[in-house]
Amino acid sequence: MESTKDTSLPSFHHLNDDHSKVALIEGDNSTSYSDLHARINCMATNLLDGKSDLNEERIAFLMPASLDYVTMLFGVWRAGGIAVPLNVSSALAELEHALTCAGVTRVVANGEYSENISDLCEKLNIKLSSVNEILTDKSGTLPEISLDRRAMILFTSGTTNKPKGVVSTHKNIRAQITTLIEAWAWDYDDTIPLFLPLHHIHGIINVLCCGLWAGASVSLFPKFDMDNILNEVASNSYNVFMAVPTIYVKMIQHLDTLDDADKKSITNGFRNMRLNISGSAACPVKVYNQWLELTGQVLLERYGMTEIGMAISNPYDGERRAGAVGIALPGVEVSLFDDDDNLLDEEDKPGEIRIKGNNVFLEYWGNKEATEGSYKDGWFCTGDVAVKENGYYRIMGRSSVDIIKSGGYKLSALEIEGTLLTHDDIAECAVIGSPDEMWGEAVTAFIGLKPEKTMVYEDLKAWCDGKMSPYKIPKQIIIIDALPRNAMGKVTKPALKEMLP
Ligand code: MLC
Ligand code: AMP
């Protein structure tokens, strides 16, 4: 088994040690490592359908966290394909972009998800099947996959209108996993709930892949189902918890509504855990302190990105500093650079975070220009600005005003503006993120209307429904006579920030 692990990612560390160990829990059902392993082998064999290797064919799947999802992800990897996990809450136009951009040849989806995407697959001439249609108990010889091969494409919004496909190799994924196994002391006895969306690395790498690599048990939820998850927490079902700051804010608010006994059983459940982690967006110091007071847990904050996995983390053993993201993870090189690309070796000077290491992605799929543009002198440029203070990095913001982080999702202002501009009554618009206690940043649209037109928020929200993922829909609109522009005619977004109520 060890040799398989060296040549391809998808094997589970403890498989040979204890086959009956529970790998996945889904409601009342659980799946052992040996059953999961067998199911994945069958899936890979069936996907291969007589071929010796999928040779990086792009296989997309549209399903929430479930045994089927895990079977697809690892099944595609074992068969030599590139896994393209799709966003279950995407609008059709967004799915169409992902499928065409990645050149997907096959989509796997069950039930309602299959119904939602079937016309699109037909239009794009892409084969659509359900897991049950593919999966038989046939298992065969699987290809040896070298670590340099492409493994996964995840879509990330950025400073361009359309999301880009981030390609990670097996080596990248393995590096992203193993650094966290070491840094956060992942263990065979760990149990963790997974409720984050599975089209992003936070859920895929930090929770699912790390959990399975460690031989831990991962409890799957199709979404953040607070009541059920907190019931399990109160029953001491988990010893590790990973979430975005918005989830901690939601839980803090919820705990405030409970009577003392219920609140205590939940906070004790957290108190008994070995680790609570926050990431994907800045964790406000207020939230860190509230969580500490409620649960006794010192939140471990870390910093990452789709293109690099995790790069910086507060220590597992050692001081976890509120408002800071910590130090470089093992095997990850982190440096700050000033605007003239000079390496900053002094503390207290803000600069762009740049990263090197096996964790760094291979390329943006089919986009050589964007790939090349994201590197300088071999360093991947994150676009995030940080400062180093007494040895710890603190994130100060982003170099682009066109990127918004809402509830842990990275959103492109330009993409949202592009859709809003297709509204018949909108003459011009500009989208920014406004500070928000719940979401970190809330999508706010400044809108200039065509003559004689009026607009109320609810109507625009209803119009956006189905045209973009729900979490991209503006939380507020501000109607404005004319957008502020500079001498070049470009909208000055900092001026808009000052106009926020
Ligand atoms: C949901 N809504 C959001 C939203 N999530 N609005 C803005 N931003 C978000 N992130 C809206 C819905 O559209 C809906 O609106 C209402 O909130 C309730 O929806 P819900 O689905 O019931 O909400 P909930 O389940 O509570 O979702 C909140 C959440 C979710 C925080 C659990 O957003 C989430 O899972 N976020 C995590 C994203 C993530 O994993 N990011 C990692 C990226 S990787 P209405 O109006 O219809 O009521 C990365 C790298 C790294 O960043 O470092 O990790
Ligand atoms: P994504 O592209 O969705 O992977 O999001 C990556 C971005 O999330 C980073 O570039 C940061 O801007 C942001 N991010 C992740 N973790 C943190 C954190 N702990 N604090 C502040 N920002 C973060």
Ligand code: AMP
Second form
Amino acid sequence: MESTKDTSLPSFHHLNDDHSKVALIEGDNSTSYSDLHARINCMATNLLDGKSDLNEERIAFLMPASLDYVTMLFGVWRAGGIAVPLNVSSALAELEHALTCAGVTRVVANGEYSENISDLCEKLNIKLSSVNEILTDKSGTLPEISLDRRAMILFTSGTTNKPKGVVSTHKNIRAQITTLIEAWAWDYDDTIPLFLPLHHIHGIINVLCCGLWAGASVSLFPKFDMDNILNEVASNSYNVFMAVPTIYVKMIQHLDTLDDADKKSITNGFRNMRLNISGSAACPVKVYNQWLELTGQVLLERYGMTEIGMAISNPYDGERRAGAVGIALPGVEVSLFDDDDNLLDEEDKPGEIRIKGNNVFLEYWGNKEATEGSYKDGWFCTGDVAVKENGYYRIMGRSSVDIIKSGGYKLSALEIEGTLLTHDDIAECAVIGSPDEMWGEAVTAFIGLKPEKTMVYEDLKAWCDGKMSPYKIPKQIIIIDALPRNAMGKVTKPALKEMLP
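Show the form predicted alone, please, the one above being the form predicted in complex with this ligand.
So it's only the chain below, everything else dropped.
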């Protein structure tokens, strides 16, 4: 069993008493690593309230990106508890599921978030506090934290089933961070904005924890504030930028509304960065190319999930391919398996992605059956299907929602969506398989059109001719105002299946 004997968390060595570098920026305020370290230790001491160790007590917190959020996350860890970050956009029923599933005993929330959850906490007999009610200047003896202890419970997105509580240990978290520190060349001088939801691994690990591990400066935003963030970009405040594809689409659309001078100052701000990353959902090739043309930045696309952190990435140095997620990250084993659980050694054959490594989670909280069912022969089964092409993995989609079995073919919904998005009149689209007696599943496209545009099926079918194989062309289209999405911008395809005629 590995353990740490210093007064900070395992290997977050920049969180020490004599480090004056700015760690966090929140509006006009900044917090040094030294002050953040002291604040975390005070929070941990007060959470302990005389105990020697929280012994993996589950403490949830409901707050957006902020100094208080960071204090809670690291304070719970430092006191020996399990952090349960909650989604600030969740409905009460979703919050109730998370709290009861994880066996949470305390919730910390501020302001409006405290008001929103107070009745639920009373109903569940869970103590509700604010950061100000807990935090004092008192700092005391804190427990040693071994790397094999449980550290965090994050909930799966619930796009295919009811959200499960994913338990990661400190060892898992360290592996997830260090592989990205190496692969993406994180540096002490990096600065990055953080506006992604902080109940999700993308914001927590890829941005916040990697930034603090490296000694970088992280600029905190409660949500994506287009104007303020782009103003900072134009001022060259950042040299690393991470977002989901929908954010890049919104920025591209916004840039088209600006005059030449303002547009140039922003695009130059991105051009001057060392790295732009897209993730959490597939980045359409059209968006990838538009961003390259506007900013000169070759987006780095990667692949990961709540249970494993990041596993595959396009290289920092080397070729980045549009539509591909790259190669296995350092310390992560990746293989593809067919439907009969045979290892696929040949390229160009689709198979399920399976993962091994210290990055892989410990368990689903309180769900032994689901935990055991997610492994085969020691490999974690992601449920995602990919194909390896010239050494790079390309995601075809989730086996349950993005792989369409039609007329004997296995079709990638993501590939079809990528082609449809090149249509000038289509703003967004999602493709699913609908039950069909002849084909087994028929390719069905839900399409959101650009303003004042119309579309009929025969015209789209004619447009598709020559752009995709005949068996991939949608058999029907359904025009909708907007696709249903979760907090990370992923389309919730089960909701689309309920909309089928």
